[in-house]
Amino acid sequence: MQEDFHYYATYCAACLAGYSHEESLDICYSAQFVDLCSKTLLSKIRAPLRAATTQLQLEMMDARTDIIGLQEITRIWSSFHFLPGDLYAQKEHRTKRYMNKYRLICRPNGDLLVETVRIAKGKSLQHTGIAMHVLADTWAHQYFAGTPSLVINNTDSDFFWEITEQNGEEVRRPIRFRHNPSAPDDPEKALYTNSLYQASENTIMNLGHGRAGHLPDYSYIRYAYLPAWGDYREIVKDNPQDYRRAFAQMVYAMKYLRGETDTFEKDTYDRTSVEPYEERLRSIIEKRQLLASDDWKRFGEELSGKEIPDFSIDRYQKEYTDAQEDKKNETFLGKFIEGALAQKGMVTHAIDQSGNRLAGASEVIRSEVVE
């Protein structure tokens, strides 16, 4: 997902969950900041590098692809953007090496999602925002894994079809890909950018949904494709339906985090709070546009009656850098860092305890969390 959903739509969901305008801003800022909290930024503000929640393109170009480098990549992307749906999934006639990667495939409503929301209970609003980012991405990024893998994340680029409806009948048109990251996607021509095919199993070109480009990040699109992990059999991805579910699940999760409900359960959604706005949500989500920020912003400002400021990556950096060492944890970014370390530690520990070493040893990460 992009800024339109992580920032503006998350603000809307927080308002519907009962948070105030100011609280909703803290939550949605933190949700969006997950996509920007890189080692480069943390180094700039002299914060712990282990709290990184993303990797910049330039960082990825220099990333090591030995076991240590791959473990670092997996810790970040599996913890925050491709939360594994089932660490004990089964598939016949596969090697352990294959299954370790297969079990990292992201899906919604897994055990780790419940734990992601649970560990944010009673914590900061920043931790709530982190959890909402992770929750939302389980819907957009499902069927891809947060570790470099050709056998899992590759797709057949010659078989991508956009699915639309005309006169009550399903219509498919071919989607074409190019490899120029500076060229904008063109929905009207069904022309999109994806990562360049490389046969190496562990190349970063095969991380996450790179082979499908930004299709998972666009709320309006329904498409069919052939994933490697599914033995190149057709999968249909209905983003509008999934994005609506993500929104209703965020409202439900945040009501739990506010203390309005006592439990957070899988496959449960606050449809009661969302139902009065269903047509408005549908119109935003299904509108053919690459970024829906303006529409979500208008909706959020109607809900709260307050102005939503544009996201600024610099907003809280000076507060953090100017704070004394023993007070940094009390700053906005200090609280975000604590939440990020807790989330990364929890996911890494769960992967390690499942017998999968792709994210490294959990003892190392867990010790960093309690430092």
Given for the second form:
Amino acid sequence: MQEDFHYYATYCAACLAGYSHEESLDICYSAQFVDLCSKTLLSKIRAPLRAATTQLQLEMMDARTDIIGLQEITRIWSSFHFLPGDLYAQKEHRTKRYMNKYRLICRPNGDLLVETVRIAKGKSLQHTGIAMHVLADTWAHQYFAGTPSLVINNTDSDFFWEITEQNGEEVRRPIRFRHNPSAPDDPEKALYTNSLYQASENTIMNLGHGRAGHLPDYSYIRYAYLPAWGDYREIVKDNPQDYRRAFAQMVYAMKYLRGETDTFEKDTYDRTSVEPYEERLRSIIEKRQLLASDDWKRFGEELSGKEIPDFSIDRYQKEYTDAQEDKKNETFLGKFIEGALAQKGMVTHAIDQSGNRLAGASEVIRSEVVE
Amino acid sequence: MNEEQTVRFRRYSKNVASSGSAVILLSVWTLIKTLIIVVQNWDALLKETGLEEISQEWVQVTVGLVLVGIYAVLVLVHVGLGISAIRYGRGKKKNRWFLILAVLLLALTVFGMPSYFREYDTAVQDTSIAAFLADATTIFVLIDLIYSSIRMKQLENQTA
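Okay, that is the form predicted alone; can I get the form predicted together with the partner chain now?
Up next: the whole complex, starting with the chain shown before.
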């Protein structure tokens, strides 16, 4: 997902969950910051590099693709952007090496999602924001894995169809891809940019949903495609429906984190809170636009009656750099870093415990899991 | 088609398209292999054909060009077969005349395989093994192409 959902939609969901304007801002800022907290940024503010929640394109270009490098990549992307749906999934006639990657495929409503929300309970708002980012991405990024893998993340470029409805009937038109990152995607012509095909299994081009371009991040689009892991079975990705579910699930999760409900369960959504705004949500989500920030922002400001400032990556950096060493944990970014380490440690540990070494090893210290 | 048939149909059509690409790549191998054989054995070739005694160079050159021309046609046949298979696999073409070419090429390749098992100079053993493997791959690719095309047609007929 993009800034429109991670920042503005998360703010809206936080408001509906009962958080105040200021609390909602902290949550949504943290949710969006997950997409920006790279080693480069952490290095700049002299924060722990292992708290990185993303990798910049330049960092990935320089990344090693030996086992150490792959573990580093997998730790970050699986923990924050492609949370595995089932670490114990089964598939016949496949090697262990294949299954290690297959089991990292992101899906919503997995056990790791429950754990993600659970470990944020009683913690900072920043940790809540991180959990909401992870939750939202399980919907948008499902069917792709947070590890570089041709056999999992590749797609059939000849079989990509946009599905629309005309006169009550389903109509399909082909989606074409080009390799021109500087040219914007063109929804009217169904012309999008994706990553280059590279036959090497572990190349960065085969990380996540690169082969599908930004399609998973556009809320308006429904499309059918053939993923490499799918054995020629078509996957229909209904982004409008998935985004609505993600939103309703975020409201439910944040009500749990606020203490309004006692449990967080899979496949449960707060439709009651969302229902009065169903039409409004539908109009935002289904509008054919590459970025829905303005619409989400307008909706959020109507909900709270307050202005939502634009996202600024620099907002809390000075606070962190100026703080004393023993006080850094009390700053905004310090709390974010704590939440990021906890999330990354939890996911890495879970992957390791499942017998999969793709994210490296982790150990449990006392009752907290660290990387 | 039901879902299972659709999945199988997609698999076979992908096989046909992939095999078509492989045939095109293997044609490059055929051309290179032939050029190397002709260049390396040019003198022996002239002697065998009795052209060694003809003093005019242009005759020898012409013969050489004709040989190259024949193999260029062979390469074009491979490429034509490959492109047709790719188009058929992608659903952009309906007729299957390329299967005739595929069967002919398969037969030619299979009949040429025994030549790898006769006695030869050990100095060229490595190249012979490489050539054998390449031709074995060609046989596999062509069989896969023919089989998958037939299965595609069968599935289409089942649902017609």
